[in-house]
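Given next, in structure tokens, is a single chain: the form predicted alone.
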Amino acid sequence: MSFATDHIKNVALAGHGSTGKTTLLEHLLFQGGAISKPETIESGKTVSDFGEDEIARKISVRSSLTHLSVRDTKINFIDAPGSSDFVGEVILAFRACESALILIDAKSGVQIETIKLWRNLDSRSKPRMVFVTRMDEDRANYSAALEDIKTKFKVAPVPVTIPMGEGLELKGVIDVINQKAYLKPANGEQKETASDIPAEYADAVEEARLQLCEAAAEGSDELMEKYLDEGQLGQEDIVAGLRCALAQAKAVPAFAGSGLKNVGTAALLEFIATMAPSPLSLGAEEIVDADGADQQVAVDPAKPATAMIIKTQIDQFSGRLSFLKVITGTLAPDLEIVNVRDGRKERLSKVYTAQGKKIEEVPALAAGDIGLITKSASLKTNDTISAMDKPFAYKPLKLPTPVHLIAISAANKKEEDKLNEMLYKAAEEDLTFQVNFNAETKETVIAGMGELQINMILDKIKNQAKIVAETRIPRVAYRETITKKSGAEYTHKKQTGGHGQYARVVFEVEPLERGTGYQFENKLFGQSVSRGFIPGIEKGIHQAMENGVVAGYPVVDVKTSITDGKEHPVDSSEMAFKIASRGAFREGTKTANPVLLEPIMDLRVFAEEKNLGDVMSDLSGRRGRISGQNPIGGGIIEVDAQVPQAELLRYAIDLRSMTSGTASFEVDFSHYAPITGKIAEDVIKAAQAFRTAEAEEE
């Protein structure tokens, strides 16, 4: 069955980890009678969970799509990991959604990544509901988890359910604005009902009644004024004012209930079908037009069909998963597109949703819809899929930059390519992993958002392809320059018989500014050099340049001039010159006071205000300079500092065992900068014991 843009909800199933989204999600599927039975995680069947590293460790690790339908409308559900290592598959999930739910436990209120999640929702002005979990465990209290909300993020959540007790003592929840009490079933594996509300609770939903006529008349001026006027506003008035206001990120509706139990999910769903926005409403997508320009496309089914696709999933029994979020028109089987970014066309066999690991056929997937495409093998995360005359491309998702590098290799080297070739499939499922081989070290590296994503990824790569896989820390590209004037000559003749080899050639070298690079000027004057040998004079520069005197590091922000130079009529060739100017360059910089440089880093650091001494003190330690502290909301400090890149090869481990896995962090690199002393001299030594391991292994 499909169904059209007006009747499509798109929901983000977000929260810190061990919030209970994979349970929640298995009884809204229930209650909306998407599945028959709801499965708990220690059962490894869940529809959402459905990998096996996913079910070994019991969390969710990648982001599934799910769907219901509640009357004649479509919810799609995106599942999102509650760690941080994971981001990757959260931002996709906002991206594609037009909302999303944030769930907060009713005991610990908002933690580390709910504040995160917040920000990024923060940030695109998307709507969001929260779902107060666990209201059936001991110490629950939802409305202190609603005032830690108010209190983090200066807004003052809406509920829409309000519990009939709490802990051990929770009944049901009542659904404020319809005006019913859903009791908690006997078991879980049953469904929620609706019942009329019990007498205690009048006072506890008049005023709760009261918040949501606040809320809704947030929604419009006309709404403001008739409830400024009257002092409240009827059923319908509230239903219209509380949908614009949540649309408008206005007001966070909240919810109370416990996933396990399957209390509160009747009302959620509820709402969600009449309350949540559409595609319609918000769906405007951002591109890039032909001349550069970022422009915005609404969602419009009457357009030709045009999609992003937001994720890539290579299945061992599917094969290549290609999930899309379709954005103007309708993709149905036979249609001809094309993607953008290369130009192929192809035509589409056929069309389907998924249900976790199941995907289901459907006749069409309709503006707004998020479906897949199966065995495209050209499509890629982030290309736009195309039927118009004139495609353009959607921006691509915006994800951060990884954090954790480890070098690694193949334990047998005869699974070398075996290994990369998994690795790069590895990265491309998701992009917040990655894969590059670094020509000046001799590594391949890999990077990511931290230990977990890493090595839950060669767990993966072992268990299928029984591929071990070392790992090391990844060796620092540094780099060597001079500091002082100097100027050297060299002569490189050989007699071999026949024709000789001669050339001869004065320099003058001399720092740049940091950052410039290289620079080269020919300051000869007469013929003393013919200027066909120029070319090959700075090749040998470049030749160099590429092993410096002090470590054996390539050269940096020099230039190099030459002022005189000899050659021979008969035995002078670029080569000689070549190897001439390699020669001079080199004794050139040995009295230039060459010196060591480092890769040194911007770093910004968010962690809780309790963890602030301890983070400060660590990055001192690591030679950092810390240049800001800049509170960002929600009891999170940002704290800006440049640190050498050699101290941070570990950082993600030592930041997560520092702060107790509470802190985050964003790096990029600044500027090298001169080492001198002791850590050059370990420095030097490193690269020499790897160059003298290097020729033994030749």
Ligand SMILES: Nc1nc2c(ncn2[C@@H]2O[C@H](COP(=O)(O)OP(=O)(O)OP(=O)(O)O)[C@@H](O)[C@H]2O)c(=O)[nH]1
Second form
Amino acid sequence: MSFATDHIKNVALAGHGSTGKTTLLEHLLFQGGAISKPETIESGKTVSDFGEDEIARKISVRSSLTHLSVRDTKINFIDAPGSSDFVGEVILAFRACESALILIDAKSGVQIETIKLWRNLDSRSKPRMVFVTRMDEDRANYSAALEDIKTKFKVAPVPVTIPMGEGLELKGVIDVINQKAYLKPANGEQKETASDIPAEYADAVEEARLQLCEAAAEGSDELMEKYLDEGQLGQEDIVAGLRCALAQAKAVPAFAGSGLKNVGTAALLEFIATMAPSPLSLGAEEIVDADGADQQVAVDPAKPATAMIIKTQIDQFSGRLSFLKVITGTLAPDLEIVNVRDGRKERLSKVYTAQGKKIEEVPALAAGDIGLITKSASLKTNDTISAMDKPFAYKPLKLPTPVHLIAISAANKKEEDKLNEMLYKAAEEDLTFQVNFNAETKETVIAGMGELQINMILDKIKNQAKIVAETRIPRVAYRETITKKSGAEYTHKKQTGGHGQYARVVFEVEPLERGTGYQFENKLFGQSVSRGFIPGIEKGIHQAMENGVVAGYPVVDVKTSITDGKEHPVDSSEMAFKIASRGAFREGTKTANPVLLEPIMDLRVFAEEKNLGDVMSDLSGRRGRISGQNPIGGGIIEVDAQVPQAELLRYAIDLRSMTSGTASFEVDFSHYAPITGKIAEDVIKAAQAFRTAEAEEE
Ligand SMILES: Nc1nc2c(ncn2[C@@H]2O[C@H](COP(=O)(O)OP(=O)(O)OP(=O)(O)O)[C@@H](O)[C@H]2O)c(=O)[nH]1
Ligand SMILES: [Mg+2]
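Cool, the form predicted alone is there; where's the form predicted in complex with the named molecule?
Entire complex below, previous chain first.
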């Protein structure tokens, strides 16, 4: 069956780690009739956590697509992981869905990852609902959780359902909009059924209904006027107003329940099916057209088909799965499409939807729907496929830059290529994981969001390809430069049998502004050195710049001028000038106060107020210069600093342990700065030791 655009709802499930997203989803699928029995995390058989690694660790690692139908409406759920290491998976879910369902633990209230995700949703003006789960557990407290949401997010959530009893006394929930009660099933493997509201809850329900009226009035000016005039809104107005207020992210509907005990799923599904925004009610996607100008395209079933690839999964058995969201038109078998990135054309064979790992063929995917196609070898995440005459590309997903860097090599040298291949494959599946070869340090460096993510990727490689990787803290790409003007002369002279070698150059070296790199000037008067030897001289300088005189690091920001020289009619050659030039450059820099340069990073740390002191004093211990701190909402402070890269090599791990996993950071390269004294001495010693070890290995 395929569903029309206005009968599709896409909902991202997100929230702090282990709040119960996957468990709730399992019971939603069960309540909605998509599966016949809900499984537990402990059994390792849930629909959403199907990856081997997810089963082994009992956590979600990747976003997974599931769906169910309520009458003639299809609800796609994307269940996102909670650990901050997998934030890329959450962001892709937010982007693909018109609304988000945020899970809050009824005992702990709003936790740190949720605050960070909320900010991300704010920046997208994304409609959101909150489900306060684990209401079955001791000390669960719905109103305290809602109050916490109010203080941390500065929005008052409106209860669509209220619990009957709490914690061990939980008896069920009441759907305030539809005026129905759902008693807690005898166990979590039974469905909820509707009944009348017990008389004792009449007052609580009326109070909640008034709150709904107030929130619904936010939906439009007319409703607000009516509400202010009459002090009340009728059922129809509540529904219409709340729908609008939600779509504009002005109201945050709240639900109570327990995933595990299947409490609150029926009312939630009913609400999503009837009230959550459909792809038609919003969902303009930014595009980049042929001229590179930014425009917006709304979801529209009437136009020719276009879709964006939201996620790539490379399955050991089924091969490449390209998950996509259809933005315009309809994707169906036999459609001729082009990959806008590389112009490659192909004819679609089949289109699918997914229920966790199970993929199901469907006749078509309408605009707004989320599904997948398989075996399309050239497709990558963020590609646009299009059946338009003038194809344009949708804007790629913006993800945080990976901050945790690790140098890697295969334990067995012969497996290096295979390891690299596996790493690049992992990087295709997860855009917050990157692989780079650093030519300066001659290392393959992988980058991710944290230790957990990187370990899981390496474990997978070990299990699937039987390759053991060795990891190290990456080397810092130090550089060298000079700090004053100097000069040198160098004569290369060799008499070997036949004809000899002769070249003489006189150089001036002077420091350049940081970041300029390299300059050369020919200041020769007359023809003491023929023009034809100049390229050889420049080559010599380049060679010498590869290994500086301080510790063998590349030399940058130096201007070299040749002021004089001498050649021999027979014995001079390009090679001889190259050698002389190399020598003169080295001699010149030795007397020009050479120094080491280290990379300095721009660092932004996001920490809770209570950790601020620790974070700041730790940063000064890392030779950091703090340039500012500002509150960014939800009790989180952003600290801006410049810190040497050498001090940040383990920062992802250290910051996490310093703040019990609550803080996060972003980092970008800023500039190179000189180092002297003890710090420089240590770097020089380490470089010498490294070169000795390298020489011994060869
Ligand atoms: N008592 C109780 N336990 C729950 C409830 N929901 C989840 N759990 C338990 O909490 C643990 C974590 O549940 P998950 O569903 O994996 O949580 P999650 O939010 O998907 O976790 P990540 O995706 O890894 O962030 C499991 O042991 C569940 O059985 C609930 O409503 N009540
Ligand atoms: Mg999960």
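Bear in mind that the values here come from a model prediction, so they are computed numbers and not experimental data. Numbering follows the first chain given and starts at 1.
Considering the chain as two rigid segments that shift between these two forms, residue 663 sits in a different segment from residue 686, judged by which superposition fits each C-alpha better.
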